[in-house]
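Okay, so here's just one chain, in structure tokens, the form predicted on its own.
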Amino acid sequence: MTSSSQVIVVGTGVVGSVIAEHCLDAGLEVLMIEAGPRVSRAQIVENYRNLPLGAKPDATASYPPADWAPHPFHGLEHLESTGPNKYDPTYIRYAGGSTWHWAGTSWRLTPEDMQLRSRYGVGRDWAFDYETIDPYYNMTERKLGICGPADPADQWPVRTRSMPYPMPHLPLSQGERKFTEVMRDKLGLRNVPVAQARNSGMPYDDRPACCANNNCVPVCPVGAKYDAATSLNRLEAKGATILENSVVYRVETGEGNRIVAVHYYDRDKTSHRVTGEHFVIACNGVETPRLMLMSADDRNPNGLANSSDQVGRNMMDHPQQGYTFTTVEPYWLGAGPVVNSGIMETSQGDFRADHAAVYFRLNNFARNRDIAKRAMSSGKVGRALDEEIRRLTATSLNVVAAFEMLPDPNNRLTLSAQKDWLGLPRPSVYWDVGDYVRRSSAEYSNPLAQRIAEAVGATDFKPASPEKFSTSKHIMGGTIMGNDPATSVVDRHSRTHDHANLYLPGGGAMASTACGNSTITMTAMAFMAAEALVSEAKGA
């Protein structure tokens, strides 16, 4: 049994992976802890298939938890939510984390998205500007293996890209295009292609290309969008240890606070220590700041990173709002990936002083099951029943709303008193999406997406509560980035201010959320903790 390791690495995920081989190819030697199981992309699928119909919507359904690694999943209450909104992450412990069931979206923040508090005296400033993080994203798209188009007019942000895409866009489906030029037409907005990690009409990567199943959520049956599971056998013949179904619960400190070692438990609940020189904690923002909390010490009474008081506050996602309704002519959605396109130019002006940014998505997931019992509801049977789901299924739309949020150090995440099958505390967050997202909700969003509906002819639309939102399960903010140790976890390289050795890399660390994605984000965000980690490992 490995028990030390130069680099040891916690959480194998698309941001753990991104660090560990950045530290591989320098000459590091890497062992990956992984709280869940490695599963082979045919087991998904097949859980997928055997699902009740009833349970497919749910992007976890395919993953069922381990009992040593429980995570949020129906019928099984793993994180308590508390507050007037409900916060309803989703993500699961499995080897290759959670970019399993994602759908590839792959926005870039803007410059403007960096600098809320200096432009619109709102929220917080990162610690660095869109031209220092611009070649890491580079390099993410070119890892990640991200399509997009090569018209700077359609590309977002718009003209601020160093490097083009290392794959061009996926063509919009029928609907998708109609849609657009609807956009563009009645109302002046620009629908444009999504940037997405998804192979688009060649192999990339030893992944092939994509060939529109339209259930990339939960699970790409060919592997043609990226997923971090995809990884790791590389990683491994690149000289990696992954240690999985291992659970750490522990991150030790010693002298001058440095990390020294960490501790998990397997699945038969044996515990065991590792010891190493370089500490990546790279769970995801629930688990991570929920492990910084579980390994108070003397030295730190109040959990690891946490003199600011800041571990596990300000947690973040996108709260989003959906809009169904029906038109009189076809659309015919379903054709390609879920999520293709997205009107983003909403989500930028000086409004933001006021209230929250929004994007706008029309989702491209085939309606057909929600349609049929939708239907059959309506009494009708044989071949008016057949003709109904037919109509219905080709003139039913779907817009979401996604808006940015504000970090607000009473949205927190804490310990519950409540237990998991290894005795350790449940995370539980307190979430309130904010009077900056419901005035944005009741004064631009909801009118807004009643002009796209009456653009494209909808015939019974309704707007959605002000008051009623979900989540979009990104979750960022509660190892915040800053470059005050006194109001933040982290520095710029995701170093955290208390521990030298220490990085906490990924969605936790973002300072604001803007309104795409955050994947790529965090992704660039690991490129930079792994520049930093490997040159403190050189002595450089």
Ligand SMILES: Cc1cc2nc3c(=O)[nH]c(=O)nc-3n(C[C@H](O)[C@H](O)[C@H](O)COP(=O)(O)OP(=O)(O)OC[C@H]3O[C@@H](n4cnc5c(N)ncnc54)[C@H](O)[C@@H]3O)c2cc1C
Contents of the next structure:
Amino acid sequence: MTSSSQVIVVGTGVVGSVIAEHCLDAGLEVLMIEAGPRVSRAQIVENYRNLPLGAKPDATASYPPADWAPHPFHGLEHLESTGPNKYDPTYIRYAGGSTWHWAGTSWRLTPEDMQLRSRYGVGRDWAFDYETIDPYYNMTERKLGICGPADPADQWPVRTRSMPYPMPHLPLSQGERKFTEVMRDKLGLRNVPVAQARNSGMPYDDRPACCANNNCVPVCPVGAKYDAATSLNRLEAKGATILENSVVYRVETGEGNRIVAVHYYDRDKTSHRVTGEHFVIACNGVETPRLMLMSADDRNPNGLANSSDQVGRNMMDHPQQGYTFTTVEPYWLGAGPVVNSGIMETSQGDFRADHAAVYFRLNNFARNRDIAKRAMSSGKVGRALDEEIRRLTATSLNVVAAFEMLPDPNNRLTLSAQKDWLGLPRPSVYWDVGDYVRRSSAEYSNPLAQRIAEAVGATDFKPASPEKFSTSKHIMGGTIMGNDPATSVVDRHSRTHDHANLYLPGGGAMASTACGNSTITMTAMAFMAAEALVSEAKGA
Ligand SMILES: Cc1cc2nc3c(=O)[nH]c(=O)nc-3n(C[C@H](O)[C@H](O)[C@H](O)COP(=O)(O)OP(=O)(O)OC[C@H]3O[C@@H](n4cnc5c(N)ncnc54)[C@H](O)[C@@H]3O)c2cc1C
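The block above covers the form predicted on its own; next, return the form predicted together with this ligand.
Then the entire complex follows, led off by the chain already shown.
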């Protein structure tokens, strides 16, 4: 059993994998410790096929958790949610992490998204500007294989790219093309092709091109979508050691408050200690702050990296509201990836001083399952039922509004009194989306959604309740980044202010959410952390 390594990376999700590979490429010795099991794509596809119909829309249902590595799962409350809104991220504790079931949507931040405090007087500014992160976005797009539009008129953000996408964007489905035209002609809004971590038209990274299964969530059956599990064999070929089914439960400090070791339980509940020189905790925005709090010791009685009392605070996501309506004319959605286009320009403007920005996406999920249920409940049978299913499949649209959210210290992850299978405290999160978001829903996004629905000829639009939000499962904020150690947990390299050799990269470090899906930004920050770690290891 490995008992020491130069670099220890905890977590084999996209963030941990990218850092591990960067370190391996620089000639460092890397040990990766992963809580969950290592599974094959065929097994997940088989799990999905065997699900009862009612469970298929549940993104985690194909990923039953291991006893020792519980994650949020239908019928198993790993995470306690308190507060006025429900906090329900559905991450996966398997080797490869949550990109197994992500959609792959990859919007960059805009320069404005990173300067909310100085531009609009709300939230926090980032510790660096857009020009600083731009090269790391380029690296991310190449590493994950992100396809996107070549034409600047179709790109988001506007006029900021320093390199083209490595692959052209995927074609829009018939319904998406029509929606794009209607938005442009009737509302003057740009519905642009999504940048997404999915191979378009050609193999990339030893993975095939997307063949439009429309099953990206919960699993791409052919591996055309990037997920971190696809990189693990390559990391081993480059020399990484990967320990699966190994749950890190304590990070140990030594002289000078440097990290000296991590402790993990194997699947038999036997404890092991592994020493190292450089430590990366990449367990995601819930499990990383949880581990920091669980690791409290005499030097750090409030938990590791927590002299600022900010560990677990400022938890953020993209609260969202959905609108499902029927049109008169047929649209026919459902060919291609499940998310393939979006309206991002509604996410920018001086109104952000007052209320949250919003991004609208027309989901391209094939809707036949919901629709068949709806048609059958109308009492129709035989040919009439068949015709009703066809009509609704062609005319049923689902548009989602995803909001930005401000960092609020009261939105806080703490350790629950409830224990998991290993006897470790479960995470508990107080969750309130806040008035900034509620105002946006009432005054900005609901009226905009109504205009969108009217433009496409919806016959049954209903506004969303400005009180009810679901989460987008984009976990951010709990180990927030900043230049000031008194008010933040990590610095611009995702290195903790309190422990010189401890990095906490990922969504937890993000200082603002903007509206677009955030994994591309987490990965860009992972590259920044990896560069800093390598220079530290090489004594540069
Ligand atoms: C349904 C769904 C759709 C999504 N779609 C998108 C999208 O389209 N675009 C987008 O940008 N984002 C999307 N996301 C979010 C995206 O999946 C995450 O942002 C991303 O996977 C986070 O990567 P990570 O490496 O930080 O964490 P994870 O992928 O969660 O990986 C963390 C790893 O750490 C391991 N781990 C955890 N605790 C321990 C421990 N104590 N010891 C050892 N190992 C541990 C886990 O097992 C896991 O392997 C989606 C999420 C969901 C749920």
